[in-house]
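Here's a solo chain for you in structure tokens, the form predicted on its own.
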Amino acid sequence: MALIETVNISQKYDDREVLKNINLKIDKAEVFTLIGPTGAGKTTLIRILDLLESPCSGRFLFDGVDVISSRANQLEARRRMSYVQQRPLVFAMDVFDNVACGLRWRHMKSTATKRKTEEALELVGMTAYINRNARTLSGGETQRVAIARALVTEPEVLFLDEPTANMDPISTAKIEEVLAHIINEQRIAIIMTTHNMSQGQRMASKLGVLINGELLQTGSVNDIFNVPTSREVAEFVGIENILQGEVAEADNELASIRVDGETVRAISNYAVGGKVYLLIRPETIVFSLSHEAGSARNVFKCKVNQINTIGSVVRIEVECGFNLLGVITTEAARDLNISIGKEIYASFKATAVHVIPRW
């Protein structure tokens, strides 16, 4: 049984529908990330599900029990989850009274409320900061005296509302590495929030993205970014080759697919006819000076139209019949001799295709 569920959540303010027939499952001791971009309606969905507000419509249950519908089971489930929101808060105090309240609202012996302060703050890495006060804090140091303060509890999930937002690298990479220790140490539920893929990939067992209030793909890192469900997933995580094409032969897994003139070999199981796009990360593909095809069962001669130099990689768009978009580091591009103009030859194999449906 999972711990979290909704079923076909929405929330509207005034006319404007923020989130639309959300579904979800969480399980216990699991690491969701919801990625999208900002004003998705990430913060919103992150508040339903710590009962801080309540949809418009749908069902959210907590470990199978219905807490929408009733408020001492809101009360309950409240008493089990905890949140860091973005901007966190603290009180004018010391670091100890700050990460400690949680405790001494519960009526905890000091001797406990104590012992389990200093565990929190050890956690997070200030236990140098004990004697601090907190209003002096930087501001990656007051999002780690935050998560102490939620975690002293002993939740059963945490939720964390962009938990590195508007912070400096340095202060991020700390961030990360509490949550890293956390997760490695503590055997709770996260939830998280971030419109940084790169991190929602470092931290996440499960994804999840939300685009204009839809939760449109759940699963795995893998799957998300390299088997994305739908363009706009694709798009946001950046999936920058998407080809229009149709399928016009299928022989078991293996498809011709037209595009713009041309045909491209693909692992597809969708029928002859049938309306496609073709997703192709730029890292999957080859530049060479002759036909040599090696193993790729699509090579196309091209022009190039278009090079820009970033860092230790060059990003090479070509015109094949159709655009593509090919990354390579400086070094190859040196032994290519690329220039505008130039003729080559992009190749990759069918697996580095996926096929989705034109809808």
Contents of the next structure:
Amino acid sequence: MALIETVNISQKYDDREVLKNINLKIDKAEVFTLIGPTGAGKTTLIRILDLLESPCSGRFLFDGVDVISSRANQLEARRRMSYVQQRPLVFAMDVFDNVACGLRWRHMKSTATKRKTEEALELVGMTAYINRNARTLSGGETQRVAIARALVTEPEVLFLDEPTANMDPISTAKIEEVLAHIINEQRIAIIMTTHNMSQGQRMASKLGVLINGELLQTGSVNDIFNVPTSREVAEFVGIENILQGEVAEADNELASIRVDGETVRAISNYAVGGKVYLLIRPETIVFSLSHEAGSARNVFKCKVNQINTIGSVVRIEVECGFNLLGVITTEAARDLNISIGKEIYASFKATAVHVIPRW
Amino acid sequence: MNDFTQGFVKALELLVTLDPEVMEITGRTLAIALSSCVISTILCLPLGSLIHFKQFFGKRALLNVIQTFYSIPTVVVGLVVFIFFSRIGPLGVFNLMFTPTIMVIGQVILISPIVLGLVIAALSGVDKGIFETALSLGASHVRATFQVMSEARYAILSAVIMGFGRAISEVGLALMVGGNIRGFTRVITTAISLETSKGDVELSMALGIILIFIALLVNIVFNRLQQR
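Any chance you could show the form predicted together with the partner chain after that form predicted on its own?
Next comes the full complex, and the chain you just saw is listed first.
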């Protein structure tokens, strides 16, 4: 039985539909990251899961119990959860009392409260601040106190809403270090929202992509980033080459797909005539000065249209009947002596092309 | 001017020697004002929380009514209390007219709109996220409400002090329902009023100094709290 299960959860604010039929299952000790652009409904979903607001329709089962209908069930369920908000608020008291309050509200004895609070503060590296007024802490410190406050009650599920949003890199690294420790050492389910995809990839065992209130795809990190099931997910996870095509030939799994007059070979199960999107990650495209196909089934002569150097990488846009974007290192760009208008060859494997249906 | 100086010196003498009548009036004044303040706070804290946290039809209008009653004349409250508690009034059977109890009741009615309105304003000043943070940490709704009150404690205390200030300084209500009976319902304001009309300026001045001293003390505490 899943620890958390939602069945067709929807939420509306006035006439605006914020969440649409969300079906989600989170198991015990699973780390689930919800990614999606700002305003996608991530925080609303977390708030519903933490029972801070009720959905307009759907069911929410926590450990098999429907917790939306009964306030008593809600309090009991909420005491098995913890929530670290995007902008955590601390109470007007010192750091120790802020962290200890959850235990006191559960009527824990003062000696145990003291021990657990000190342990939680040590975990997040805030022992030195124990007597400080919590309102005088910086953003990163406040976030760490909020994490300690959430963990001290030993929850079965921890909700983290954009835990490093608007933080400087040093604070972000500290928070991620704490979270990695929690993930490795404590067997609790973690549900985290982020629009930082690299953070989502690093932390999660399972990802969900929420766009415009719809949970478009859930799966492993590899599934989401390499095998997206829709154009929206592909765009969101940074697949910049999205080509429209039509299956011209299908030979077992290897298909020939017509794209703007050119033929692209790809692994596909779609029937001849099927309208599809071809998704190609920029980093899978190899540029060369001669027709050196190697094992790549797709080699196109193309003309360089644009070159952008960003740090140690160069983004190259080429036109080969259709537009392609590739990313190479600055050294490789120097070796190729790439310039705008120059003719080069772009190659990529059939396996580098992910094909999805175009409705 | 000479009379005034003599009166002031006499007044200080009454204070320094802890004149029994001055002390008795002061004690009663404080007891009545503090009682009404405590009762009003006990009533207004839960009521204010209820009004603040619940959404209901007419909430805005209710807040306007409460704020309007901030400046209700004391004699109007006195009149209403008199009508209800006089022998022929609906609550006349309790026989409370011209007792300290009726003065407390009157003052509670007088200051409750102020305490209630300022308690609601104090709770409104607390970030809405505090309530949800408490809930998410496992607090019950009642406990989360207390947490919000705790965050607004200085503003709530200011509301109570404002109510106390209004209670201790009012005269019309105390005269109408208390009757200014010596040794029973006489308080500082009614005593000043009576003694001045009789020409006993010394006692009036002594009591006036005490009243100003209390007002000053209340003001200092109020300002200190506002600065937090």
